[in-house]
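Taking the form predicted alone, here's one chain by itself in structure tokens.
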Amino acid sequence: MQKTTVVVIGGGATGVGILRDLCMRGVDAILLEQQDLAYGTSSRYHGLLHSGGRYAVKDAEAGKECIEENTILRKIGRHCVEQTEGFFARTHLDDEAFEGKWVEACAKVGIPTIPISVEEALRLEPNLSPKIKSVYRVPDAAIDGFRMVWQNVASARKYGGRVLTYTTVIGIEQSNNQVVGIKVRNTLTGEVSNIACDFIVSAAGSWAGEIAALAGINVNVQPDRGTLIAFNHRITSRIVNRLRPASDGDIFVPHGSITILGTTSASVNKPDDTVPNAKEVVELLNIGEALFEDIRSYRMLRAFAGTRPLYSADPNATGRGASRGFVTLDHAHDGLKGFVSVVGGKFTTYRLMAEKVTDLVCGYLNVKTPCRTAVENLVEDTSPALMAKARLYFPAYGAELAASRLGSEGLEKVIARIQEKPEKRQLLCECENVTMAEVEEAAADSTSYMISDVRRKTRMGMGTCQGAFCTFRSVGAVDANGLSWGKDTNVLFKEFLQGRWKGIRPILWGNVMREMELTRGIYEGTLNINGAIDNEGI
């Protein structure tokens, strides 16, 4: 049986930034996920670093901790963050009298405002709609949530913390009205273990109810569904919200060479209710025309969707009804000592919620080292002799792009892959320039054990052909690499493909309706995956 001091429930943003201060602090602390990281919200979500602005009206105090956090974000988090900046924008359906409320909000919470002519902000964005009337620029930026994670995972791991992926919780051991341990089930294998454990923290996002619930406990929490739409052009080179009372369908996001908009609301009863449907696509369309009248001209590659774990003492309060800001629940109060859930709150403010646990753990723990992960960066700056000795392996733009993926240390063990077998700087992934030394490396990971956990740590099969081309070559490098979980290649093929699908399906007219069937009849009618073309027959 395993033993550490702490369990970390939820392998999210909020849950990997509580692994890394603890293990920071000097806690032996095992993080626990049912299915991969980020695998959740935090990478279902339009990857908005919010400055505060978004909130700052109705609820000044979840603004004010936005443009904090955003601040210390934009450090130690650099190589997951884009600096865009971000416009505000009222459109002409949007109230005048709101314009003058949010600005003085804002200027309450210490968001800087920073008025500029529409003729300006045409210039800079010249696909902004012109009938909007006013613009304001804000410290808006975009941040990746998969790297965000899997750099604080790096990081963590530095300092003793270990990571249990495909491991579902199914009981909370306790004595005398003290946590002992905790039950598990690996959802792959279906094997039942135990852990020992003097403390268990809770940062399963919209599945806090269901943990709490395991250990006769309320809390609160209601899933709430946000879908959003994926463009293959850079619409915006800025963040663009929509200057009004907060709604759906009024952030525009640039992420690399795509465009996000999202996102909608509406409460659902599954944490995992997460498949768009072609409705919300279209609502969303509408919406967004506000901004960017020529919307419906630019190709979509998905639709994908994802629920806000929101939390309220109110059990009636929800949707946008529902506080964005965080609270830490002490189950000492509800009788059990050794447990608390940390629910709410948004990707924006998750260290600050780590720092707040992680806080009331010590206090219990006496440990007494305080919190760095404002001031320590996740991941080394890449050194200018790295950066020099990628570029002669790796494309120029693809070096800059594996060195924030990667970080230094990753960096170098796939420069070290390509060094051994020059043929491994082969790129698997065009859309997102991952070469098959990445892959390998990702794939080597003890967390990876399918494509798509790859998929996530690389972003490959996430560009412009959604996994048309780079699915079989990925396929191939998994297998020809002997990795245990690889041998069932068409198991693997189907996973990843049945994966991109789900995101494709909401969408499916003009061009990627044609893109849909060229991917189908290369892998249907080419790699007979589905079995459908008896072999003995040909």
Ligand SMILES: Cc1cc2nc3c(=O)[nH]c(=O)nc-3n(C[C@H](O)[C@H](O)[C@H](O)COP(=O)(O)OP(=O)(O)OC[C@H]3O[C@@H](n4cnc5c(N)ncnc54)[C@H](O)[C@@H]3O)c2cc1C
Given for the second form:
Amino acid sequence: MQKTTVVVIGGGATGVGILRDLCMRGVDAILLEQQDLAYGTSSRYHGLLHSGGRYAVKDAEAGKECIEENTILRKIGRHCVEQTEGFFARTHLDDEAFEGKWVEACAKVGIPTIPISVEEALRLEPNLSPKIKSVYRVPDAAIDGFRMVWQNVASARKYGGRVLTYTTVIGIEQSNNQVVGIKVRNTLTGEVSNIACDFIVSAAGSWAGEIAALAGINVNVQPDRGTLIAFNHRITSRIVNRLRPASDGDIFVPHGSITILGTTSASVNKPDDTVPNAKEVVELLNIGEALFEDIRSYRMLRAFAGTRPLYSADPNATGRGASRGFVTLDHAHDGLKGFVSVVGGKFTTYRLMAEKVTDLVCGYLNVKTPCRTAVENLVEDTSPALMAKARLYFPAYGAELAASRLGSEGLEKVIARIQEKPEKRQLLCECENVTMAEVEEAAADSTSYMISDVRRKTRMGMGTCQGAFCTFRSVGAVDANGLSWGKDTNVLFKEFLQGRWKGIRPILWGNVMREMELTRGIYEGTLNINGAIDNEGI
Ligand SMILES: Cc1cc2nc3c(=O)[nH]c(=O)nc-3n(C[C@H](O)[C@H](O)[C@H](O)COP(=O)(O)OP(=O)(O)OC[C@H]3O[C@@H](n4cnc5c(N)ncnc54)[C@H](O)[C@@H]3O)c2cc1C
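Having gone through the form predicted alone, I am curious about the other one (the form predicted together with the ligand); can you provide its structure?
Entire complex below, previous chain first.
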């Protein structure tokens, strides 16, 4: 039986942040995730590193936390953050009276808001609607959730942290009102086993209520579903928020070569109710038009959805009525020692949430080492010598991208693969500039079991072609490398393409349909992955 001091449940931003913090303070810890890292809300979100402007009026505390964490994450996680800055733009449909209240509220919590003329805003962002009435600059930024989660894990591992993916928690073992271990099921094989531990931290986001219920404890988390659209263009270079009380379809966030628009908000029963639908897409387009009039002429890539882990001590507060702040619940107060849940919050505040929980756990464990996560970078910067070496093997743009995705250590490993076999420098994913060597490195990690896991680590399959070309190439690479999980190529194809299809189906018109037919032609017509040709006896 495995043993550890602390088990952390949940491989989203909060869980990996806690793992990193514990390990940096010298506490032995294992993180368990039922699927892959960032499978939950931490990859199904806008990717906005909030300045806090969105919360300043209604929830000053959340606004203050955001601006403080925004400043920290720009520094320690600079390879995950694109410092785009943000606009708050009031459209012709929005209440003028709110503007003054918003400026005042931001000033109170320390969020800088710089007014600029509409002419200047249109010069900087020519796609903005010329009907907008006023614009302010704020220190918003774009943050890559996959990369942030992955780099936290890389850092935690350096301090001895262990991570088990595809491991579902199914029981909390207790003796004399004290946690003694955890029961898990291997999500892929169904095998059940136990891990002995002294402490459990639940960072299970929208699933936190389900985890607490395993110990007979009630934690009121109401999953609140939000749908977003990814456009195949950088419609805007800056984040654009609508200057009105937080509502649907208010935020555009540029990421790399795409832009994300969101979001809707609706209470749902299940944390993984994440299949977007066409009605939500049309609603978002209708609302988004107020900020970008030409929205319908931009090509959509896909839609996706996540659930917000909204916590409320009041079971009647739901949706935008519930706070965006977070709470740490010490279940010693519910009669079970050694069990803590952390719920609510935002991606932007994950590090702070982790710090508070780790302080609490370390108090119990009598560990005095202070938190260093606000000052130590997640991954080491790549040295000029290593960058020069990388440029021998990657095109200049690709070298920068690979360095920021992989960090110094990861980049060295990928370069070593290319040095050994130069043909591995070829791109498997042209849209996102991912080489065969990087795909192989991600596929060989102990947390990878399917092509989607490689996608989340590298971004392959997330660009314009949505897997049309890189799926067969990456399946081929995994198969050729003899990885144990790469034997049944038909299963690999289907899992990956099905995941892409889920986001494409709700936007299936115009160019998206043409692209989909090409993909279908490749996989059904040429590779016959659905077996239709055999069935018809052709
Ligand atoms: C549509 C939308 C847009 C958003 N936009 C933003 C934004 O722009 N900026 C921002 O700061 N915040 C945003 N948020 C909020 C933010 O995304 C979340 O607050 C944050 O990602 C939650 O992270 P987490 O680690 O707590 O939860 P998660 O990322 O959901 O992680 C919890 C993990 O626990 C795992 N788990 C559950 N049950 C078990 C089990 N039994 N065993 C093992 N593992 C288990 C799950 O698989 C999951 O991976 C948005 C949220 C939504 C829904």
